[in-house]
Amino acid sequence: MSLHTHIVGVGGYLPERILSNETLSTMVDTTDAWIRERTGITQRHILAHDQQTSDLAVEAAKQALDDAGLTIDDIDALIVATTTPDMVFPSTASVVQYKLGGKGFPAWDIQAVCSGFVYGLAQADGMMRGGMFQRVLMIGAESMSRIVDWKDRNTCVLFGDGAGAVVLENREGEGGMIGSVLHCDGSYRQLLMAEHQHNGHEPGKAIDFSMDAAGVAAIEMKGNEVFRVAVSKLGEVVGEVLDKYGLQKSDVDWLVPHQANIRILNATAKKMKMEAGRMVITVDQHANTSSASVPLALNHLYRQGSIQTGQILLLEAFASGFAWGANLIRWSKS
């Protein structure tokens, strides 16, 4: 029998603080009516001032290993989807390592913005089929909270921080991952991006050593643009990866989706022509999460009980870049 790719434990972690749509409400220009209308969140998660990106990795990790009945030690691999590191370097990754008390086996970073755990996904696949590990840790985590320009109500609504995980096993046995796949448009670059300026580097100027290099990175969207795109390239990725891997639309038993909007999630259900219920919504509870989203939402689910063995996920995200993609799964967890 061939090796195939399981899901063998699931975790998450929102922190503790919550931002209710009332309160942002006193902080800028907007109002819970209007944010509800336009994006379906009614709050946000914060991460606490002595926390990072990677104590939120650290705790949905925990929750998946425990699931899993396994401890750090039966890790070959750890993959944190990230775009808001501890750090610039080193990776978030190889903190979470050191926090869980790991040591030895590979560990880094992917980013692909809100579709990193996608591409984290069929990239764990990948190299598990191909035979380097057995077992890979992958999380998706983020503090968005950081890179959100508070003053700017068209994009601070959107976003809050969190963190969910995935043990995945190299084992025997039906199911498991199916495949993935993945695209990738930077001539869309500029319509989704946080910029990262660094002062005294521009061209044809000399380098000032006094003046500050950090820089400051905040989200800019030009959000009807984004939705356009967004709503055309899911239904395309859609199609393209139930095409390849020669199932229909009605073989979907759950739509876990990237959690970004509620238009744009309910545009992609209606596409699929998606039956009610059969798509998981968590954009309410804790906005766009970016790469922790679709992890989150897949938690979501599986503490309610509502996945059975042989149901076939469908797991989508939509990112800047243009980063897009979807996976295919089985259920195999027992």
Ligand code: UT7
Second form
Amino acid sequence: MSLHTHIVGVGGYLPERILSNETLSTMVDTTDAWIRERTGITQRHILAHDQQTSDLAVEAAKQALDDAGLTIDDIDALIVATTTPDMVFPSTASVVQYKLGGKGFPAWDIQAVCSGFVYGLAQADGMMRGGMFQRVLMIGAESMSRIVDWKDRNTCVLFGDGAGAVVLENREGEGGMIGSVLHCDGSYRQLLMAEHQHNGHEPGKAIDFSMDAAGVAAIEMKGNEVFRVAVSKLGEVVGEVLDKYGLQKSDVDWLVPHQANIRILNATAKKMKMEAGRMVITVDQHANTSSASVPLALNHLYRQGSIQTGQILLLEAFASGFAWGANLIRWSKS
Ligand code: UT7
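Form predicted in complex with this ligand, following the form predicted alone:
Below, the chain from earlier opens the complete complex, with every other chain and molecule after it.
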């Protein structure tokens, strides 16, 4: 029997504070009806003034470790996918390692925006197959509310904060990670970006909804152009990953997509000919949480008790860059 990368623990965390469409419509010129109809979003979670991305990551990681029946001492490497690090440096992963009480093992961030978790899973799987690590804690965590321009109705309605995590283990046994495909095309980079450096956030300081603070990044997006390319590239990448690993659309039991817009999700589900109810939808509850989105969707599905051992999951994401990709997993966690 050969070694495979298995998911042995799953966790997620959404901050307590909820910002509804109704409340947002008192801040910018929008309506609950427009947001629901064009995006499927009803609310988003916003982190507290004294929380940072690392705090959200820690909560998700604790749940994943607990779920795996492991502690931080059992971990060989820690990766945080984030677009909204606590600071420019050190990495958020090193802060998370410290806050979890770990020491010594490697910890680093990766940045592929909304595709960060899909990229990270592929990276961790490759390193684990190569024998470098036995157990990896892979987290996607974001405080998007800190880089959103709260005066821009085109973008501020779309994003939220949160974190999701998995514990990966390299061991013998059926199933686990089947494989991944990743892509990037930097010629699209200006269609979705935050040009300025994220300036971090001082604990205790109120979220600057005015966006007057110098250095605060603000998301700029050509929404419908992003939408068009996202639908097309996601349609291609789900076909590509299935072809690469010799599977059919009908072999996929669960589609676990990046949660950006219900209309993008539905387009991919249609392309996949997924039966109703076989695609995870969480965008309504927490909007686009960037790199936290895919692990939060996975956590949602897992906590529902819906995934059976041996079932095939297809994870996919599309992000600024543009960077996109997909992972195939045969579920091996009982
Ligand atoms: O995470 C990966 C990357 N992100 C995405 O995948 C997001 C991709 N894009 C989208 O999800 C959609 O393009 C949006 C939800 C951002 C916009 O939906 P759309 O159907 O593409 O609308 P649009 O940009 O074509 O705008 C239609 C109208 C415009 O008004 P006019 O120019 O037609 O008068 C906008 O100004 O809707 C207006 N609009 C709004 N109206 C009310 C834009 N945002 C809002 C808003 N409330 N919040």
